[in-house]
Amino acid sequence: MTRVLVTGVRGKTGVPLAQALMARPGVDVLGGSSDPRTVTLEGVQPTALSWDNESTWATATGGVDAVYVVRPDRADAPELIDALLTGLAAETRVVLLSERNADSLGPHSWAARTEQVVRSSGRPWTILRPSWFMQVLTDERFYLGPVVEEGELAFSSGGASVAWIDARDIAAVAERALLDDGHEGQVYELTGPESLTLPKVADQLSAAVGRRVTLRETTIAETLEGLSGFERDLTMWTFERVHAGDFAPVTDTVEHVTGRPAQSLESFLTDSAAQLKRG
């Protein structure tokens, strides 16, 4: 039996990843959460794992063969992940969910340091660098929802395109990196099959739901309103990279790793039309 710990198991990639892992024979999935009572995925073992409580780490990671690490978006993420990995067996595979072009601010930036602790951990590792998740357009818990109810897509792009990716495609790559050989030491830049301007995204949203969704191009300053501290710094850095075109290039990595093409935003929105209309 292969034991895999999925941190952030209730998140955008955690849910489809846990489901994909459960579909593989001989895999035992531990769902890490600060409140394991909220882990209700069938077949997944609820597991206490809180970044704020180091005493939960040893039990959560004990005896696991692979760990999916969803990077916590907080200033001490490099130190937290470093400490977590130190407690793993030397042969434990580590797959880190990072983000597109994470080293754009240089080797001493927060995101680059987070990746570096994984690279230097002494464990076999794979780093995933996905573009912007399609799910933020359909799930009201996240930044852009609910766009259909408001009839407006508010986004600060600076006119740049974004190569959106379905979180389920990220999960499919993660599943293979966690269970299959040949992914050690790889940094995977993950995108969907095309790069779209935000007016085009608004058009595709409109077509999917049958009502007009208009783009309201915002400034980075507007996006930062109400934010402070590390959250403000991280948001500013992210949107500066959007404006610089860092999220625009398209890769075929999903197809290379999984053997099937990544889902397009148009097909994702068509499949999600009923959910969007309910919103």
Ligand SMILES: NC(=O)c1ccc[n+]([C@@H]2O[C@H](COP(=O)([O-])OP(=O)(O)OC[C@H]3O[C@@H](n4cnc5c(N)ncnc54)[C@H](OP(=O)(O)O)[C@@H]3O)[C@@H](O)[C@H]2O)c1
Given for the second form:
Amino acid sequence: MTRVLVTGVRGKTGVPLAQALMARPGVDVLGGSSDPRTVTLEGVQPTALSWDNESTWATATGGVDAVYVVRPDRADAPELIDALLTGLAAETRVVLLSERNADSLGPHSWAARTEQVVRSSGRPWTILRPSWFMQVLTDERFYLGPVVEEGELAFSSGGASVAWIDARDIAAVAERALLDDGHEGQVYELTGPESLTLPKVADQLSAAVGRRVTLRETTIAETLEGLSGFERDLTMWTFERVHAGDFAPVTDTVEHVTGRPAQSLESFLTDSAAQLKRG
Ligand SMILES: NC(=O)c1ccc[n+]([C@@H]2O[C@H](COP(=O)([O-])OP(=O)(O)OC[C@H]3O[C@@H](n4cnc5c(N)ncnc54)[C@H](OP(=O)(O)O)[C@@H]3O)[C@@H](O)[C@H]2O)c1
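Structure of the form predicted together with this ligand, given the form predicted alone:
What follows is the entire complex, opening with the chain shown before.
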């Protein structure tokens, strides 16, 4: 049996990744969570793994052949990931969920340093650099409520396009990198099949919700309101990169790795129509 630890197993990529891994024969999936009682995916072994509690790490990673690391969005992510990987057997595969063009802010930026600890871990590694997840649009913590209840998509794009990606496509790439040969030392820039301006996204949301969704283009300052500390910094860096067009270019990496084209936003929204209409 191949044992794979999926950190963040309840998250946007963690759920489809665990499902994809479970569908492969001879794979045991350990589902990492800060609260393993909430891991209810059938066949997945709930596994305590909290970035706040280092004492959970040795048990979670013991005897695993591969680990999917969902980068924790906190200032000490490089140090935390470095410490987690140090405890792994030398041959354990590591797949890091990073972000699109993670080194665009320079080699000493937080995102680049987080990747660097994986590259220098001495373990076989693959880095995934996805664009914005389509699932953000159906996440009640972000857009789902306002989109459905107020008919408004508030976003700060500065007029730039975003090449949205379906988290299920990220999971499909992660599954290959965790289990198959040929992905070691690869940095995969992952996007969906097209780059869309925000008015176009609002049009597609309108069709899926069944009523008009209006785009409200916000400033970065508005986006930062109420945020503080590292969360504020990370949000600012991210939206500055959106405005600079960092998330616009389309890649064909999903198709190259999985053998099938990446999902379009339109098909994702069609799949999500019932959820969007319920709100
Ligand atoms: N969302 C996007 O559009 C996007 C785009 C590019 C890159 N990314 C990157 O992808 C990563 C995931 O982001 P996301 O927003 O999609 O989040 P997510 O994977 O949907 O959720 C985050 C996960 O972190 C886990 N978690 C929370 N607190 C934890 C703790 N103390 N210890 C261990 N695990 C903990 C949560 O699970 P439990 O509550 O079960 O612990 C949850 O599964 C981030 O690094 C983000 O920057 C996101």
